[in-house]
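Single chain ahead, by itself, as structure tokens, in the form predicted on its own.
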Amino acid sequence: MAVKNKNVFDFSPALESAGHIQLKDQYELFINGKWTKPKSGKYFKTINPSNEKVIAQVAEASKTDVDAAVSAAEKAFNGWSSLSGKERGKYLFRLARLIQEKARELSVIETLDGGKPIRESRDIDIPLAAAHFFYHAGWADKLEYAFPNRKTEPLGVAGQIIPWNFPLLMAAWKLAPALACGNTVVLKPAETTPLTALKLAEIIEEAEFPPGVVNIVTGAGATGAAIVNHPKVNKIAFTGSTEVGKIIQRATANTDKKLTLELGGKAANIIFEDAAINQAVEGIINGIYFNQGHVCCAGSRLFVQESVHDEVIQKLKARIENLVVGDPMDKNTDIGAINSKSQLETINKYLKIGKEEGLEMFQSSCSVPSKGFWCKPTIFTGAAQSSRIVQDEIFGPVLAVQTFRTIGEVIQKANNTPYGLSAGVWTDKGSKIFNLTQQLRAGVIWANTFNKFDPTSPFGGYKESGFGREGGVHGLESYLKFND
């Protein structure tokens, strides 16, 4: 890859070389079937966190578009829900399709639009998102199977809004069940990231889904708040921010919309001296370092136990050295950059508290470009359970590290926070895993492995963690109404 200096990147060849990308200089809201101009003229700009370029010029939906949106929504709902699931799953199918043969300019889309590792983007992210929609297809014409003796009902119109972590694999997880079960959507990408979204209505037109039955509209808080308070929207699912996902809960605590909150989380990942520990270190390096961090399930809290802490710690230190920082197209880069200015200062200002506490911190040797958004791996070691670090969720690539000698005290240790949505156990012992994921409070719990998704299993919390799952049959359940 051609750069101009070693401080900025120039993506034109990976453009190049990725089948003529097409991005336009300005988007517009995508309502019934059609492209349309925001009717306040206001547009706000998404960049590349990498270099701080602007990429496009993107609408800012207010209230009246949103209101355009849901009616669409509405109006398509009853054609859209009386068609056989068979043909419902066939445009599942098509738009499945449609997302592998596109996937190499989706990829690099989103990763100049997120600043993570193309190799993310390329190997995980898209697949991924293509098998739900695969997934959810297959169910469409099932559902009487996934609950027997049930009579299901579409909910209606359901109001989506997604994080900007995994741009179109969120859209992908909510997108693809509301679908498959009858409903029809009204949904706000991210507003830092919001070009696959919009990249995905384009294909989505391709696939010729009857006009209204995906309405994309983008915009900040603003927009999302209008669509959580709309009364002709029947479901909001939410993906982003404990904070926000309580003031939807307050939002909607007076009505009869039907909710699913995915939040914040702060996984503990717990190695015990008969793990193998090499293949324990790789995993914590992916439980935390993947996507930069900003992973809700991330294990940004890692408990070793005692015996083995050292040797963890300088395979640790030593593997995080050989990761490479840098240009997210560059197929060898391990961390990319930060998302936002925003998300970076937030980063620093726990980086900032880590060591006033007391703990000692550990980054990686690498140098990082002068522009764009940028973290080095890091690592706290000696850190407490009344911690900042340990308690708050940071979403950056920043690991806080605490010691136990007992499966009880780990047990009380990792259960001790507002979180619970996933937990990683390191062991060679099965009568372990299955002790600890009988009292570990997390909605998700890997063994000897750590962020591995599959379209048939569910995913989501307890606590401040949220509630209501996506994937699997329990993610069916979620847009659908039951009358027994």
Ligand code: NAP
Second form
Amino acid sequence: MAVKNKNVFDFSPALESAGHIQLKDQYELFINGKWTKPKSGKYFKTINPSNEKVIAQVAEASKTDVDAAVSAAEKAFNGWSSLSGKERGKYLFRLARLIQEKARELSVIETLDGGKPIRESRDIDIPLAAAHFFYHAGWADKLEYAFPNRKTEPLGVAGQIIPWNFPLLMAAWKLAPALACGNTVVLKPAETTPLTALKLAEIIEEAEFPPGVVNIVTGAGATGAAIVNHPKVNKIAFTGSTEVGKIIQRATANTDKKLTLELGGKAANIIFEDAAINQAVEGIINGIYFNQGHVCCAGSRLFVQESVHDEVIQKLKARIENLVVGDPMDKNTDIGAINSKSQLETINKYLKIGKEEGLEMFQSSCSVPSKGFWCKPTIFTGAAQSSRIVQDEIFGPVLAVQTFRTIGEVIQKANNTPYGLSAGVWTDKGSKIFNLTQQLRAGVIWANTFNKFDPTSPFGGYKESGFGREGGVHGLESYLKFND
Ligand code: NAP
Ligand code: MG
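And the form predicted together with this ligand, for comparison with the form predicted on its own?
Okay, now the whole complex, with that chain kicking things off.
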């Protein structure tokens, strides 16, 4: 494989040694264990959103290429599913170890391609991706203990479609359980962030997976749709917008494809007057500004009990002034680049709506680079339940603040949303936590913390945030049929 060192990036001083990062000028499709040119001959560019420079050309898979990938996965299924769980586990352990070994390279590529701060890629995304493979490698030979006295079988070919906010981590969330259970896969990364999935394909090659077990096809929405509509695909796992989730649900409604959807969110982060306020302020910051707010479970609706509202807002504003916004490759950066021009346009549209609705807007006074896509950390206070800033998923560093007096009121307001992915509760009282976790309609509820993830714990939504769980024993269920 022709790989060359490509030192076209302006690495920040902290990472000048990142010159050993190996990226190609052009990436092909990974089908049946081979790097395959797209039949149409079409390629698209992936850019670095912090400086708008082109990083590489990436193949655009058409329906014909998806056909080839599905055929390869179908052909590989018998061999892969009849391996012993222990053997499948060995491949997954090897993959997990290789991800750890290449963690630095993967972190840099993730940050270059997607704009997230290198500290987050390095400390969160890549280690969690490895952890996800380790965890599922452990399940591969223990499925009979996960589901005692039940006869399980893998589903066949899994079509997996992932978004741009956690590119490698979402690939791991999809691939690890599917492979551990004995399925083969066709995975499509998002158009703006294909590079770590392609790097993962190189690692899969290095780990000597049998050809066709994992196929990675790049492209935009049409490539995803070709996977969804393919008659030989037995399962679809999708993470992305509620809008596309609904299209996929309609497309699979009349088929026997098994479906899991992980969609948008608008999480309530609830601060009671008895909370440790300084700790809660850190939790609010992490809840909404982590990964520029490009997080489906972001704590984008803040509910503060009236008696501590002024104190919380004052501390929050002071804290926002200290956030470092800028070069994602600098390890001191807290808030990196917005993932794409179109996502920045969406966020800016909402900033305008918030102002037009008469909400009070506060932004950090920091400056941002002239090139690239940037949004300063933003707070809207005095938001009403009916505000679009409160109702719509913005998917950016924009927080809507509301107040409440009683527990009953905050539960009612927090649940008054079409979404139900996550929530956060900050209080000194265990009984309050218990009460809220029973009554909030959200798949994941954090108490006195936020945005914590672990492969052992199931993740997924209620209502329009989707269905099915990823992670834990529950996540395995989505990749098995039960013959009893
Ligand atoms: P999206 O359009 O739903 O994209 C998610 C994935 O689906 C991408 O790989 C996308 O391809 C693909 N796709 C697009 N149209 C498709 C179709 N008709 N059939 C099958 N696959 C299709 O989401 P997005 O544009 O990346 O982000 C838009 C909004 O989605 C965000 O503002 C946010 O509200 C939400 N979102 C949620 C999550 C989450 O984790 N829950 C993550 C990301 C985004 P391309 O991207 O290559 O076109
Ligand atoms: Mg990119």
